[in-house]
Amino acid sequence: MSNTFLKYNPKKNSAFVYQMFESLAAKYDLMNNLITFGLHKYIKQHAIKKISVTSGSKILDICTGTGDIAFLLAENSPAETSITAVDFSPKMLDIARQKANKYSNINFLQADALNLPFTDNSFDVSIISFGLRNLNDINQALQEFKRITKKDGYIVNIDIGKPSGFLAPFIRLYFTYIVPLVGKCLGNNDFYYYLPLSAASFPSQEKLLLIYKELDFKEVKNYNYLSGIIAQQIIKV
């Protein structure tokens, strides 16, 4: 474990999680694939199909990463959905930037989840994946979301769970003992011993409910993917 891990505090430490995704950028890809089988991509899949989008939507895929969902996300939508997608990260977004040609309605653009640079009520869905769990309050994250996002619109996140029944066990040694072994094959401990300490941290489906009732939001549905592992909320505004 580096000594730059070391510093990290499991409450979230912005500057470790910036450095850290910028300095796996480049392989980011490749590491999901290696440490979900793939599985990633047929979860994310469903998961942007259950999402009602209408021509002429106005779509923010926040904490876009290398593009997956914003790309599912123009695949699935009417060809007049304009999509902006942002990150805090420039590597990730330049390598986002790479993968899109073929993709004429999305616009890339760094930014602070926190602190979005929107009007209040500019989108019709504003969508999180595997980003929630990184940023230093999910309260004021949620708030901000629920500002740029119009009202009767939806609120989407999607991200590691708590599993339950019999794989539970072995899902939390597989986290916290064979994912930072391929992320030390790669080149890059941090993330992967992160990886466990911030899905450890993260609120179960149960407590992501009440966190949104006692915000006000209108109606959540949640849908757990793999016993749990992984769960999508989708949140009226």
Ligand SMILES: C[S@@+](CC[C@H](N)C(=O)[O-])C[C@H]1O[C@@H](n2cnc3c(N)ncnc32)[C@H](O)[C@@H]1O
The other form holds:
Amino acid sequence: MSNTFLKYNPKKNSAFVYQMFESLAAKYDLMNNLITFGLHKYIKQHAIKKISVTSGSKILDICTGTGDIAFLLAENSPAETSITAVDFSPKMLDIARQKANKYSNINFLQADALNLPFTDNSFDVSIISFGLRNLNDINQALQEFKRITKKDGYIVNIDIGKPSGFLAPFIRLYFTYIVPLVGKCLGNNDFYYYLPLSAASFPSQEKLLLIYKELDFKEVKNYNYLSGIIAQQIIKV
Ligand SMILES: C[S@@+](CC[C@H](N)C(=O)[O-])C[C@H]1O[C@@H](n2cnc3c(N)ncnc32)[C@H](O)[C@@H]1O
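Can you return the structure of this protein in the form predicted together with the named molecule rather than the form predicted alone?
What follows is the entire complex, opening with the chain shown before.
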């Protein structure tokens, strides 16, 4: 059994998460493609198209990882859009920067999502994709994202959801047993034990909607993909 069960504590996990992404960085894109059969790319494309970005907008990609969302934003936004992409893992950022040659409007920065180095009301849209689940405190994170996002701007969250329908038990089995096996074969035990654990402890789409309501966001739309395996919320600040 992986040591992950001993080291991972969803209430206090940032050092563990940092180490995990630092050691996973070189294989992150390959593993993501393998375990999702490449589907994550299509879902990210659909999700980005749901966000309306006007000319001159300032967008923040939080927990950018290897930059997928920042690149999609650059491809789907007017040329004058400025995109800032942050992550706390230098190795994930190195890979993102290596892939970013053709994009002149993305600025990559090392920063902690819970303590962002930006003044209040800096961005029109703040987006986090497969990141919120990894943060120590969801409420604190959302308050921080609200602080740096302009009034009437949007926060967008994309993450693993709780699937519904007859496929749901099979999907749970896949994440709990098959995904860790793939990770083990590729020499990355920790991440693929962590993935189902972090997904299980992450609130469902319905619970997230309640959290947004408690934090006084104006309006929230939820979109489910693949029967809710992945969910996106677009939240008006
Ligand atoms: C699963 S990856 C998601 C990458 C990318 N957004 C995507 O959709 O593929 C999660 C990323 O969150 C970053 N991360 C986790 N906790 C963080 C924190 N407290 N501050 C900044 N980045 C963090 C990790 O380093 C990792 O690159």
